[in-house]
Every structure is written in structure tokens, then in C-alpha cells.
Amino acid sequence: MKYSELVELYGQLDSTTKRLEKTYYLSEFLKKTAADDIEPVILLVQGRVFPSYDERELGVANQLVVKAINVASGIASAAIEKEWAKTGDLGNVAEQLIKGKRQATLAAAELTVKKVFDNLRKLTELTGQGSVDRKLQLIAELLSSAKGAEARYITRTILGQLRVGTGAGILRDAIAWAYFPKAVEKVFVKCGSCHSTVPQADNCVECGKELSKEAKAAAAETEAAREEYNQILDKIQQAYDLTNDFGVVARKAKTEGAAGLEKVEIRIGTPIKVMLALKAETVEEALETVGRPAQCEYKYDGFRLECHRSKDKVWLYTRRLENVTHQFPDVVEYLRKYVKGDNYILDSEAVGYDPKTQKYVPFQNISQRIKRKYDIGKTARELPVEVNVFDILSYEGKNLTGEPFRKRRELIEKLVKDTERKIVVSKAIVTGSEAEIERFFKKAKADGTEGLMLKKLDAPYQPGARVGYMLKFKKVMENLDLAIVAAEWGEGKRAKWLSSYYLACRDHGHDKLLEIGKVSTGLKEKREEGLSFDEVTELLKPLVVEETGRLVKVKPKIVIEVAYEEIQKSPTYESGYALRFPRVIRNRTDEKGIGDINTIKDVERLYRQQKKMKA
């Protein structure tokens, strides 16, 4: 496939903010994409060359790209930097300068998707002496052959700045539209006025105008068709949750259809999206959801750790699918020494404890271990963790996600040799008594945990989903995990820091972020005292996409936990809500991505909950 065809798709995706239009453009493109090109295409439209769980990065600095543009265009680096300062977009600079380059390159080979993809992947393989020059050659080779907008998108991909708006929801839906058209055509129609592909209804959701009589007539059959369509979406989502790679899923859908999606299996060494919990306000509500009796477990204040083992090889992944095997050699040792079996995947929570008092400590006390690259052994001794195993997904080649939870729990208890402050099976009881659960809750709090998890005994394990199979019970107004989408430079002694942060929650079921207020309290002025303004400023600076006076807009990547006194209705922010007296509790970026932050539905639920508490 020619790279120019993919660039045309980029232009279409860039031309609209409408989710359905983006889905349509991408699905039409996938229909004509050959099976061998599907995986590279799916990664490239996300601005990636590796799946999200793969820790390899291109790691190319702006200055190296400036040099590559210099080599490809013949324009002096100083002139390139001057243009870059004017526009703020090195991709646009590359396009304009290479388009008008002095030396003709009519003989240059036409770029293909495979060539671009292969060159970019090679960038990660180059290390040691001379690697910078070889990286320069690989980039310059692509830019020299690039025509028109090709240079813009190659540059943006290399720098991680593609931003064409293809989130997980759009990718999933586009795969359905491309490869299951019969299920889709019963649910969506073409608007005669704005030509958008829209759900069947009386009026177009895009332009508001009345749809045709044919569309309305078809709408009568929508309910059954919608069920069929949703089943397809569920199959795609389930396959993705097991692989975390839409490229693999799209290829399966194209070549094997729905049957192929159902055959997608767990692969040890490839992280799986963990099952997530809903929240319960009362024990009674929790039991109504999960049934009686239920298993009640300690809810630990640690971080999720998905443990994979295949004979001597061990992989450890966080909830965000980050590979942290290197940072936790102690956990690798515990798995090899205290867990029976050569091939398995365990779900667990790693909890920090004080080596002197042996008591559990809050997550923020050990969070630095996740990013630690050096002095690993020393850090493990100073900030030890206990692994609390609470589920098993695969054992000796058998996928256990479809087995009832009680069976999975029984297997864990046989496999894990409880070794306090190293690796243990999570503390739990099975009961249907609210009074017994309340007593167990008090014990859990006294032991330094956050509360309880209540689990449905006959439930399967559903990767990546928040389902009613397990619930969190804390008994307090919970904090919110929100994304920083903008910030303001401080004044006075804080003038050197970004010290006020605009926060956003996620629009439920969509990739859109909705502002819900700003926060400037809870941070420290010195790093040794806790999360500091200086530290957050360092995190935000590389993410700045626009600056106007003191206000900067940033690429949403940093996730912080925020406490507040109250949630109020507010016309000021797009969410329709504002946080009263918010304060920053901790940085959760190592644990959670943008897809994990609280949604507007969470905010609405908490708003209703606080009204009940006041009544």
C-alpha cells in the first residue's frame, strides 16, 4: 500500500471532530487494506509503531528531526528552527521546506506503508556508538522520498504528535463497520442533507435535519438490529481486551470473521486488560448486585500487578500494561519460589509496607518503585512490597477466564504458598450476612487497607470491563482521578512553576474530555515534602501544545487524584459540574491512563450520593 493513501486518510480524520465521520473514513480505508498491511495501518493511525503495552519507544528528539529535515531539504538548521519557532509545528515545517527543496528528487522511490513502518521500527533497534547517525539516515531517507503532506505526518509520528483523533472507541467501531457490514447497515443510514453516516432515527444526530422516509421505516427494525450490532462490538472488544492490539483484532476480523474473534486466546507474556470494579455505597447495595453469599476481600492501597510466567521467563505488568519486571526482582523471586506451576497468569495487588513496623503504607510511599531504573536492589530493600494474589486467568495452557470465580479462588489457594510480607492469597471471607461484612470491614480498615471488595462467586473474569462481578466498598465520598488538560503559570515566588491545573473527566463511552474545574492546592514547594509544583511542571512542559499568556494547554496524559469538599452544578465548565475546594492528593499517571479516569457518570452518581447524605 502506498503511504500517500494513508496520508489521505490522515487528512480526512484531521478534517472533522465528529466521531461518526472519523469512524466512517477509517472503516472505508480498512475495507480496501490488504491483510498484510492491516496491523501496520492500525498502529500508524494511532501514531504508534508498537502496541500500547510494548515499552519500546522511538525516542527521537526534536533536534535530530531538525537535522534530518536539513539533510532532506538542504535548508540550514538555523532556518528550520526559525520556521519552527513561528509555527510551533515541526511537521508543518517539514512539509513546507521539503516541498520546496532545492535538489529535485524525482528519482526517489515512492514511499509505502511498509517502508515507513519498517524504518520507524528500526529506530528502536539502534544503540551504541554511531546509532545517532544511523537514526538520522533512516529519518532523512523517509523525508527525502516524502511528497507533500507525507513529510508532515512522518514527522508528527516520529515525535509522537500525530493527534488525528482515533481513540479506542473509533477503532473498535471502524473494525465493525469495515468487516461486518450486514450488521451495521441495519443500524446506520446516510443522511441526505449532510451526508453523514448516522444512527437510524427521526432526525440526523449531526445536522439535526429530518431523515428520509426510508431511514425512518428502517428504524422500526432497529432494536433487533442493534442487538446484533452490539454483539459484534462485544466480540471485537473482548478480542482486544485479551490482546491489547487492535491490529491483531482487525486482521482476525478481516480474515476469519466473528468466528476468528472468538478464537482469540490469552497469550502468556502479552498483558491483558484487568477486570475493573464498580463502586457500592452500602453493603446492602453490594449484595443486591453480586448476590448472597459473596466473597469479601481486603481492598489494598497498592497497585495492580498482573504476573505472567512461562517456565523460567516472568513478566510483570501494571494496570496500565506497563512492563515493570525489571523494577521488581523481589516479586519475580516470590513467583518462582512460592507459586506452583510453570505457566500461569495471576492478578494481584502489590502493597508497600514499612520494613521496620511491618505495617502497610499508602501507595504514594512506594509509587517511585514503578519508574525506578537504577539501584533496584537497594530500593526493593527500602520500599518492599507484599503481593496479594486474588485471581488467576490462565494455568498450564488453560484459559480460566470463563470459569466461575469460586473455582479460580480454590485454585489460587492450592498454588500460592502464603509467605507473609512476600506473597499471599488476599484475606477474604465468604458470607451473606451484612453484620459480618461490617465487622470484616472494620478489621480491614484497622489493618491499614482502604476497605473491601465484594465479589460474585459464580462470575467469570471479564478483562477490561467494569461489571457487577466485583464492587468496591469504602464508606466515604471517594476521590476522583482526573486528567490535567491545561495549566497556568504562577505568580510571585511560584512564577517559575505551572501551579494551577485545569481538570477534566471523561465523557462516558466517548473519547472526549469534559472540564470540571481547576485545582492549585495540595502540592508542596519542595520535592522532599511530597508531590511538588516543580515535579508537576516538569511532567507538563513536554506536553504543552499551545501557550497564550500565562495559560498553557497540554496533551492530556497526567492523571491526578483529587479530593474535594463538594460537587456543585456549574455552567462554567463543559461537564456541567465543578469541584468545591479541590486539592491534589497524588499523581496516578503511573497507574492510570486517560481511559481510566473518572467519567461524567461517576461525577453524576457522586453528586446524587452527596445529596442523599445531606438529606
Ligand code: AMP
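Residue numbers count along the first chain shown, from 1. Note that the structure is predicted; figures quoted are calculated from it, not measured. Take the two forms, find the largest set of C-alpha atoms that superpose within 1.5 Å, and that set is the rigid core. First, how it differs from the form predicted in complex with this ligand.
If you fit the rigid core between the two forms, you'll see the Cα of residue 432 move by 2 angstroms or more.
With the core superposed, residue 48 shows a C-alpha displacement below 2 Å between the two forms. For residue 517, a C-alpha deviation of 2 angstroms or more is recorded between the two forms after rigid-core alignment.
Show the form predicted in complex with this ligand, please, because up to now only the form predicted alone has appeared in this conversation.
No partners, no molecules, just the chain.
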């Protein structure tokens, strides 16, 4: 495939900000791309030559690109820099200058996608003596053969500035549109005017022209058609969650269709999107979702670490799939020493601890290790981590994501040799008893963790999904019932509502109310969805006693239940305390009068309890 064809696509993608148009252009392009060119094309439209999880970088300084333009165009570097300073875009400068001298090298070979891709990849392989000259040659060779806009896009790609706006959603949809036209045609309409594939409507979202009756009839959307289309998108997404490379996914889709997508396999060394957790407010709620009995595990306050091993090679990835193997030589060693087997993928949480006290420290204290490039050994000694293994995705060539969690857990218990403050299996109990979970929760907090994760015993591992297979449960504190004593009118689209509320508890033994914070989350914008701003505004309006600017004081009549993360000492409020991240749970005015709300004594008790748990 000629590089000029890809450049034409870049031009189309650059010409619009509309998602559907971009998807359309990309899908049309993919349709005509040969199987062998798909992976390079998909990477190049993202402005890369390796998938995002691969840490290899082009490593080309701006100055080297200037020099390469100099070699390719014969124009002095100083003049190039001057032009660059004027326009601010070295890609455009390259295009103009190289166009200018075109006559001289008319005979230059036409660039192909493969040639550009190969030269750019070679850039990443060069290090050491003479590598700068060799890099210069590789870039100059491309620029010398470049015609028209090709030089612009080559330059931008090398500088990491190719921003044609093709995010994950567009790539996924374009793969569906390109390779599953039957499913797509039933859902989308082909516009007769601009030829875009667009959603059903009177007018085309892209060009605004009316969509013809015939076009719409050809694509009469039904629930079944929508379902079929969504299933295709899901399959593409699932294949992507396993490979993290749309190039691999697109190639599979083209060559083997939907069945091929289903067969996409886990590869050791290639990161997989991790399974995510939902949040539960109460133990009861968590158990309802994951079922009884459930696995309850400590929720460590560290960072996710996906550990891959194939024989002697180890890869470590963060939750965002950044390769951090180099930053954690200690973890690499623990895996080699304390985990049986030489071919696996483990999911874990690495948590920092104080080397003197051996106590866990919050994530912020060790976060710098993730970005660290130098003095790695020293940092590892000063900021050690313990790896808490909680899942396994693959073992000795077998994909385990479809196995029930219970089985996966049994396996990690066999494989990991528990070695405190190095690598251990996460602390866990299996129970269906709320009381037992509450006790375990307190223990987890006392051991310096954030709370618990509750997991469904027979669940598979679903990469990339936030499904109800594991729930985090962090709440320490019982909710408080507090009175609203003042409120503020909102801003913007909330201007018609009293949208934040000052809360107060009762003084001990007096009727006096003591302010303890301000809350504005937990309420809904629409009544159908639960207690709404509008409803609370209606309740408060007749109670207003004073209004200054946006602030209104109200007679204390409305009692609400409030959840929060923590109670802090605070000079801001009369009570001497403030609630961290308060959230309205419900209106309790019908059940509770002002005499029934929580007192400052309750607040003090909860504050002490919380301190004890943290200690």
C-alpha cells in the first residue's frame, strides 16, 4: 500500500472533528487495506509504531528532525528553524521546504506504508555509538522520497505529534463497520448525499441533508439489529481487552470474522486489561451482588500490578498497562524466587511499607517508584513494596479467565510461597455472615489497609469490565443524621435549585445546633431517580428565614442521612469537626425530628473510633 493513500486518510481525519465521520473514513480505508498492512496502518493512524503498552520509543530529538529536513531539502538548518518558529509546526515546514525542491529528485522511489513503518521501527533499535547518524539517515531517506503532504505526516509521527483524533471508540467502531457490514447496515443508514454511515434520523447528522425514505427503509432499525450490532462491538472490545492492540484485532476480524475474534488468545508479555471493581455502600448490599458465601479480601492501598512470566522473562504492568518492569527489580526477583511455575500471569496489588516499622504506607508515599528512571535500586530499598497476589489469568499456557474464581484462588495459594513483606497471597476469608465480615473489616483497617474487597466465588475473570464480580467496601463509619441549617443557590444549570446544604449536629444536652459541614453530592437532578435537588429545594423554600446573596438560612426542620469517608478536626465549623466527602443518602424528616439527630458526642465517639482503626 502506498503511503500517499494513508496520507489521504490522515487528511480526511484531520478535516473533521465528528466522530461518525472519522469512523466512516477509517472504516472505508480498512476495507481496502490488505491483511498484511492492517497492523502497521492501525498503529500509524494512532501515531505509533508499537502498541501503547510497548515501552519502545522512537527517541528522536527535534533537532535531529531539523537536520533530516536539511539533508532532504538542502535548506540550511537555521532557515528551517526560522520557519518553524514562525509557524510553530515543523510538519508543515517540512512539507513546504521539501515540496520546493521536488524537481531535483523526481526519480525517488514512491513511499509505501511498509517502508515508512519499517524505517520508524528501526529508529527504536538504534543505540550507542553512531546511532544518531544512522537515525538521521533513516529519517532523511523517508523525507527525501516524500511527496506533498507525506513529509508533514512523517515529521509529525516522528515527533509524536500526529493527532488525527482516532481514540479507542473510533477504532473499535471502524473495525465493526469495515468487517461486519451486514450487522452495521441494519442499524445505520447510508446517506445519499455525503455517503456517511449515520444513525437513523430525519436528517443526516454529518451533512444535515434529509435522509431518503429508501435509505432508511434499507436500514430499518429493530431491537434485534441493534442487539446484533452491539454483540459485534462487544466481541471486538473483548478481543481488544485481551490483546490491547487494535491492529491484531482488526486483522483477526478481516481474516477470520467473528469466530476469529472469539479465538483471540492471551499472550504472555502482552498486558490484559484488568477487571475492575464496583463499590458497595454496605456489607448487605455487597453480599446481594456477589452472593453468599463470598470471598472477602483485604483491600490494599497500593497500585495494581499485572505480573507476567515466561521462563526467565518477566513483565510488570500497571492498571493503565504501562510497562514498569524496569522500575521494580525487587518484584521481578520475588516472582522468580517465590512463585512456582515459569509461565503465568498474576494479578496483584503492590503495597508500600515503611522499611523501619514494616507498616503499610498509603499509595502516595510510594507512587514515585512508578515513574522512577534512575537510582532504581536505592529507591527500591527506601520505598519497598509487598506484592499481594489475588488472581491468576493464565498458567502454563492455559487461559484461566473462564474458570471460577474459587479455582483460580486455590491455584495461587498453591503457587505463591507466602513471604511477608515480599510476596504473599492476599489475606482472605470465605463467609456469608455479615457479622464476620464486619469483624474482618475492622481487622483489615487495623492492619493498615483500606477496607475489603468482596468477590463472587464462581465468577470468571472479565478483563476490562467493571462487573459485579468484585466489590470494594471501604466504609468505616456509620452514617449521621443531620439537620440542614442553611443552603446555597446553585450555579449554571443548577441555578434554579438550592444545591448545597450546610449541615449541623446537636450540641450535647442543649437544643443548640453546631455546623459540621456542607454537602452537595448524592442528590439527583431528576425526581424519578431518587431524592432530587428540586425536591429538597421545595422542602427548604418555606423555611427560609434570611437570604444574603446566594446564601439562605433556613429553620432547622429537614433531617437528612449523610454518609462520608472520614471525620476530620476542623476550625471552619462551630462543631470543631468536618466531614470528608459527605454524600446525602436520604431524607429522614418523616422519621426524625431535630431532637433525634446525632449529637456532638456521637461525632466525637466516631472520630475516636476511626482513629483507633487507623492506628
